[in-house]
Amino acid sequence: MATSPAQSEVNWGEVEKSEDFTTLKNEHRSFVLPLSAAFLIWYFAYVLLAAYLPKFMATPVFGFVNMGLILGFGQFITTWAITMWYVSRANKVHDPLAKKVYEQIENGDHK
């Protein structure tokens, strides 16, 4: 991939220090890190419940459906919900900030 002359003159250190890039980075981290931590805790809680409390996981809820199946299905629902939330947040917050940084680079504001 060839770079244009304008791109080769970009001062990437200045881009990284810019207020808009810092805002983008902070917005992304403040959303992704806590959500990732919460999901990992939920995921490992499910694994630990299955490993150490099999009787609880085998507790019937209705018919052949037990707690393990309900919590396992909850993992899928949680993953889907987090994905939808992230896409929505990216469209509303992260993408406009990234576009602003990109436009500044294209305009030569960071040489």
Given for the second form:
Amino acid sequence: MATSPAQSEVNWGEVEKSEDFTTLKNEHRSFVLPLSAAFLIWYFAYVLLAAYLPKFMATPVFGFVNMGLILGFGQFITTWAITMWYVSRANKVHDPLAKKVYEQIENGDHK
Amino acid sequence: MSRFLTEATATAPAAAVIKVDSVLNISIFGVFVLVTLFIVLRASRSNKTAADYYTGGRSFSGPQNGFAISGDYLSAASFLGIAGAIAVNGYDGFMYSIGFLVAWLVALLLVAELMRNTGKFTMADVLAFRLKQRPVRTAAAVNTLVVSFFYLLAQMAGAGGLVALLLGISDKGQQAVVIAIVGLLMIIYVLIGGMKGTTWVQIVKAVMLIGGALVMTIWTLGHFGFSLNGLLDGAVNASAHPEIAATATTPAVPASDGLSILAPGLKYGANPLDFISLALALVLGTAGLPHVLTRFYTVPSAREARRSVVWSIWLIGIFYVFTLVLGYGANALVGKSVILAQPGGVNSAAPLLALELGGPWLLGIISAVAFATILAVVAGLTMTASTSFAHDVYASVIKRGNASQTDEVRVARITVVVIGVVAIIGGIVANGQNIAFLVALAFAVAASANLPTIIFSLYWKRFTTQGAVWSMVGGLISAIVLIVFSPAVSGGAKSMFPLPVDFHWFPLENPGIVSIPLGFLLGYLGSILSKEKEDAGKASEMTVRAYTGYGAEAASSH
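Okay, that one was the form predicted on its own. Can I see the form predicted in complex with its partner chain too?
Full complex below, order starting with the chain above.
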């Protein structure tokens, strides 16, 4: 750690343009931005159904369990599933890329 | 018919107000206070630097912080409010919890890790990172204080209602004493324990709250042969035949109407646009709540911040599943009309269910959990607000970065006392008023005034100081103005100023559908219309640090 450059010595613009950093940033954004759009669309589809088609939500599926409860629990399930998907992706793909760039800065590659 | 409610119903058939064992309830709460005070005292031993006081030395693990986030987020409104809303309005109550949960994906995917890597103590640290310090930091600090204060006031005023319900105190003067005690305890916790003590109070509270809800959920399901269908059947039946659960004078409702509690529409059926507006604020507000954001600074790295959000998403989600069972369970086993006849109204559903299931002891424990909930949430809010005042307003704006750490923490502690006193006075004044809209307002301001600037700062290179200021100021003012002239404040039967006072012109109770797009639009317009150039080097530094964690604040080493 003693040899790693101070923050004022790092050429941040150069790091930002480097190939490894660009890969890291693109990997992250191309994963989280479409996924965020998807869960927001799914959530508002649910909200619009609940607000304007309560009759559809009241359709019985089995016993007293109706469409509304199925879709509501569906929101829970997708939230948990997206969480675990993101975490495994972040651990496997984002973290190693971030570590690589971090070490380059620490080694003084971008002074 | 319940064994504890029978007597009361026999003597007062119109309004069956239950008798509570206030000595037992206070004793159980007293034990909680002693245990947490002990933990806070132990935790305070290592409070040396500003980082220790503001962030607990960034030494909490992901799972610990996950519990603390849940303890911070699951307010009395989530517990008593949502269970009660489901008991009375059925499915519409459930829709709140879905918004509150899905919102965490915004925090996980877009905000938590990048903020952890670029900030130090406050939300403003991130927003002002690459823009002009003074205007951006001032606006961010004002928004932090406003959001925290609205939220705090709602919690403190709620404490008054809870006292009436759980301790059987209906005298306003005695309720004021209890509000003052809650406020004083909160001040003591935060002053002594700082962020470390506050975090431990939240962890203990989260374990109690989720554990208590789990026990009640299993117990409730046991009444229906552990069948979800049986539970729903019971709730539908009780709603269709309210005369069985309540007073003999209630006219019978046609059996088919019982099913309406399983579908949307009982609360928002008349005004679906209002619900959409609320849903926007719920799902986009969470990741802009300053007291949620500062929790990411209490862990040593972005990776731990990620783990904490994962833990909190599981804990919060599971808790909301419990509240669904508790809400429908209270409807089936206690009955809507009995719930609504209590002094706490809708909020009494979960406590009444506890009484019905486990008698006075379970009610006592659940009451203590409810008080612990208020205490932990107000402690977290006060911590965040005082940190922002000391670090952003005092040290950065007034002293221009030339204040010593000791001075900064001293100012933070004084601010804690000031905020605590204001909260006590505000809570006493607002006690009994209908100010439930304040929580929704806090979410609306967070979504309209904070989230656009957070997202633009992290993801849009051309974002400028002017864009940030327009967005933060415009989002804040539009959300507040719209709610002041909404039916939540005047012109309705349940307004803060009920009819005949009427100065409303905005048709919805929730401003989000207008103010959130406005906040984003102003951020965009302010940026593309800027004449001044921002510091490109700072922008590069922020992006690199956000993604790599280089130069991020580390955990303190003791």
